[in-house]
Structures are given as structure tokens and as C-alpha cells.
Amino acid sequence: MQAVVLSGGFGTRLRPLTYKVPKPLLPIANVPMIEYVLAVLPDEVDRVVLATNYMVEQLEEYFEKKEHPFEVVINTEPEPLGTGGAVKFAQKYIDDTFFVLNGDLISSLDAGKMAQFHRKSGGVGTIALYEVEDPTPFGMITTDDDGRIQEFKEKPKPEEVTSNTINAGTYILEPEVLDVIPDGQKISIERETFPSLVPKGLYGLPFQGYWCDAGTLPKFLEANGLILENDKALAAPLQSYVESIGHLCVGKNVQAKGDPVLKDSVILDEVVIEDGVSIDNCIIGSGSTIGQGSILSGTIVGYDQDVPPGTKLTDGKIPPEN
């Protein structure tokens, strides 16, 4: 099997973090996000194609140094091609049943179980499904008793909601699916490709546990909290990267002066925390300095930022770049 990881785009919803680091390498609990995505793949995957077009050099350097039990191909798109176009652009690297994974999803999905279900169903594709309270921001899916998908509804209106089950952003597809995606066009696999596959046999498999789309700053903060609570649920090697204390994750060479209050937060490498600082439910980017007496709650500080003494930031407010 192969896998295509969708990591295109410029990470605009994750700025200021993505000004200096591409989204796949943003650390969640001090481990690059891409490692959590790759950790769910079963052992039978022998090649991963990373579909991307932003800060490609950093990604190439990372994967040259980092060993994985599969070949990693950096497939640079000439321009953003959408989810379907990116999969089609990876076609030359695919010769077998393959996974497609969104590159900013953190979940407890058992992809091996999903592969078994896919083979048993005999369909052209299988979509991982997850139940949420409000499906309106997502792609709502309904299935029959055998798991065969009956209907897609992307971002349904409240009056259109008939199910709380959504597309969880991980798919298994047969190579023949590539034949229905046109070359060189910006295509949405969710809006354009999947509806056309329903008559051919498209299935959904629900899973339980946790799931988070970490593609926005609030959700990125939430994803860090999920990993701090469930750090044994994935294969990503937390302990080899960080010192982890309860729900506090501290990187390398962090200087904490005085007796700061640090709670439910991720402090990345080379951070300086001055006297009298309180940090709660935050992410502090590498190389930053938090000035004396600052109070930060529910916020994200980018890389190499100087937060002035006495700063108070709460409720998701982000400090300005300096």
C-alpha cells in the first residue's frame, strides 16, 4: 500500500507559526505534526507521498535526516491543486490500494482496522467517519446498515442535518479512482470526486476516541491538549523529544526564572520565561521571551517573539509580531 498526505497550502490559518515553519513541521507537544499523521499508518504502507508546495526545502531536509519504515517522496505541486488535484498529481507514485490523509488531523484512528474493513467491503473507497455534536462545519455523511455511503452533504445548513457523522479526513482508495480525476486541475475530492463514486461502492467506517482538525490556531491549541492528555495513544515518540510533566510539555534549553506558574501548556525550545509569569493553556514558540509579570491564557506566541513585561493576553488573543 501507499499513502498520500495532503499538506499543500501556506498554512495561513496558523499564522504567525507558519511564517517560519511549514505546517507539517509545526510541533504538537514538541513533535512535528506530520509524525502524528504518519503514526496511524499500518505496517503494510511502503511509500508515503507528501503533497506540498510551501517551504519545500525545510521538508526535504527534515525527511533526509529522519528515518521512517517507508519511503517518503516530497511531491511538489506547481500550484495548489486542491485535495483531488493533489491526489491525481501523485498518481505516478501509486500502483496499489492507497491511503489519503489530511496532513493536519490528530486522531486515535486505527488505520489497520480500516484497511481490513475496506478489503472486506470490496468497494472502490472507504472514508473514516467520526461523530460530532454539530456537523455543519464539516462534510456530513449518511450510510446504510452495511456502511455503504448513501449521501454526502458538504457543510450542511442546520435544517439539512440528518446525521451527526462526518468525513474525518482519512480515506482508502483503489487506483481506479484516479481515473475519474482530471489532470492538472484544481479539484475537491470531497465535493467533486466522492459523490461520483457513490454508485461504484463507497463505504464509511466510524471510529471512536479523539479527532481534531489542527488547521486553525484554536484547534492547534486544542490538538496540543489532546496529545498531552493522550500521549500514550499514538506511536509518536514524545519522550525522545521533550520533558513532559503532567499536562505540561517543556522543550530543550528553556530558562524559567523565579517561580512562574505554568499549566496545561507547550513551551518549545530556547524559550526564556522571566519572573512572575503565568502561562495557562498556551503554546510558546521557540526562541521567544516572556517578559516579567506577563499573564498569558489560551494564546499562542510565535517563534522568536519578545512579549513585553506586564503583558496580559487571554481568550485567544495573539501577541503582535515584533
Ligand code: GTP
Second form
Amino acid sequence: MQAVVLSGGFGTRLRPLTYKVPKPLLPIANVPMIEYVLAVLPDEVDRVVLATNYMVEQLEEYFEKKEHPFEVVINTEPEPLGTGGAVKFAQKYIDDTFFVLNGDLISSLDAGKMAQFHRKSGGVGTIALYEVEDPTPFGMITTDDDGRIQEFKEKPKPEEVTSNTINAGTYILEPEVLDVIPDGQKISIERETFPSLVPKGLYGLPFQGYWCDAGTLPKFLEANGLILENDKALAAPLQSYVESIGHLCVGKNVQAKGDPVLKDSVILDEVVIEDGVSIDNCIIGSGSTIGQGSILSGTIVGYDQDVPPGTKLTDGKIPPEN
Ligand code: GTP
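Show the other one: the form predicted together with the ligand, since we just had the form predicted on its own.
Expanding to the full complex; the earlier chain stays at the top.
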């Protein structure tokens, strides 16, 4: 089997971090996010096509150095082709049933079980489903009792909710699906390709456990918490701080002076935290310095930023670049 990992988005909601590092390489519990995505793939996957177009050199460099039990092909689009266009653009590397995975997902999906279900169902595709209380911010999917998909609804209004299962961003598709995606066009697989495949037999398989699309500040922090709670196997050793509260991930060579209050945050490598600092629900990019007495809450500090002493940043405000 093959797998296409969608890794070409700009990651705008994680800026300013994604000005310097592509989202798939941002660390969750000190390990690049993409490793958690690749870790769900069953052994029968022998080739992974990374569908990229943003910060490709960094991805190339990473995959040149890192060994994996499958071949990794970096397939760079001439321009962003959307999730469907990127899959079509990978066609030359696909000759078998294949996975498609969003490159920013942290989940406990059993992809081997999903492949078994797919073969049994005989459909052209299977979509991993996840149960949520409120599907309105997501792509809602309604199935019949056999799992055959009846309806897709992107971000349904409350009165349109007919199901509480959503598209969990992982698919198994037959190569014939590629024939319905036009060449060289920007296409959304979720909004355009899948609804057109319903008459051909698309199935949904719910899974239990955890699932998180780590593409925003709160979700990135949640993803770190999930890994700390559930899946320490991949995570590199983390430093712990006595003053820490809640889920806290601290990278290598972080220096904290005095008694900082560090709560529910991700602090990447080589950060310097001066005296009297409070950091709560933040991501702090590697190499940054947080000046004395700064209070940061719900903010993203980029890589190598100098946050001046006495800075107060809350509610999603990010420090200006320097
Ligand atoms: P935002 O800019 O913050 O919305 O993030 P994003 O660009 O990553 O978008 P989103 O989270 O909606 O994308 C879901 C997945 O599809 C991510 O893994 C993206 O890397 C990937 N993706 C989105 N658009 C493209 C594209 O045009 N080409 C490729 N190859 N991947 C894409």
C-alpha cells in the first residue's frame, strides 16, 4: 500500500511559528508532528508520498536524515492544489489501495483495522470518523447502519445536524478515485471529491480514543497534552519544572531564572525565561527570550524572538517580530 500525507498547507493559524518551520515539523512533545501521523500507518505501507509546497527544503532535509521503514517521496506541487489536487498530483506514485492523511493529526486511530474494514466493505473509499458532541465546526458525515456514507455537510448549522460523527482526516481510497479528480486544478477532497463519490460506495468507520487536529494554538496545546497522557512512546524525554502546572512541554536547554509560573504551555528548545515571568496557554518558539516580569497568556511567540521585559500579551495577541 501507499500513503499520501498532506503536508503543503501554510499553517497560517500557527503563525509566527510557521514563518520559520513548516507545520509538519513543529514538535509535539519534542517530536515533529508528522512522526505521529506516520506512526499510525500499518506495516503494509511501503511508500509514503509527502504532498508539499511550503518550506520544502526543510522537509527534504529532515527526511534525508531520518530513517523510516518505508520509502519517502517528497512531491512538490507547482502551486498549492488543495487537498484533492495534491492527491491527484501524487498519482504517478500510486498503483494500489492507498491512505491519505492530513499531516497535522494526533490520533489513536488503528489504521490496520481501517484497512481490513475497507477491504470487506468493497467501497471505493473509507473515511475515518470521530464522534464529537458538536459537529458544527467540522465536516459532518452521516452513514447508514452498515457504515455506508449517506451525506456530507461541511460546518453544518445546528438545525442541519443529523449525526455526531465527523471526518477525521484519514482516508483509504482505491486508485480509481484519482480518475474523478481533474488534473492541475485546486480541488478540495472533502468538499468536492467525496460528495461526488457517494453513489459509488464510500464508507465511514468510527474509531474510539483520541483525535486532535493540531492546527491552532488551543489544539496544538491539547495535542501536546494528549501525547503526554496517552502516547509517551514517541516523545523524547521532557524536562519538568517544579513550578509547572497542568500540561507543560519543555524542550532542550531551556533556562528559567527565578521562579517562573509555567502553565499548560509548550516551550521549545533554547528558550530563556527571565525572572518573574508567567506563561499560560502559550507556545514559545525555540531560541526566544522572554523578558523579566512578562505575562503571556494564550499567545504564540515565534522562533528567536525577544519579548521585552514587562510585556503583557493575552487573548491571541502575538509579539511583533524583531
Ligand atoms: P491553516 O493555514 O492554518 O488553515 O493551515 P493549513 O494550511 O495546514 O490548512 P488545513 O489545516 O486546513 O489543512 C489540512 C491538511 O491539508 C494539512 O495537513 C495541510 O498541510 C494540508 N493542505 C492544505 N492545503 C494543501 C495544499 O494545497 N496542498 C497540500 N499538499 N497540502 C495541503
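None of the values given here were measured: they were computed from a predicted structure. Residue numbers count along the first chain shown, from 1. Rigid core here is just the name for the largest C-alpha set that superposes within 1.5 Å across the two forms.
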Margin query: Tell me whether Glu61 is among the residues that move between these two forms (Cα shift of 2 angstroms or more, core superposed).
Written below: no
After core superposition, I'd like to know whether Ser288 moves between these two forms (criterion: C-alpha shift of 2 angstroms or more). yes
After the core is overlaid between these two forms, has the C-alpha of Glu44 moved by 2 angstroms or more?
no
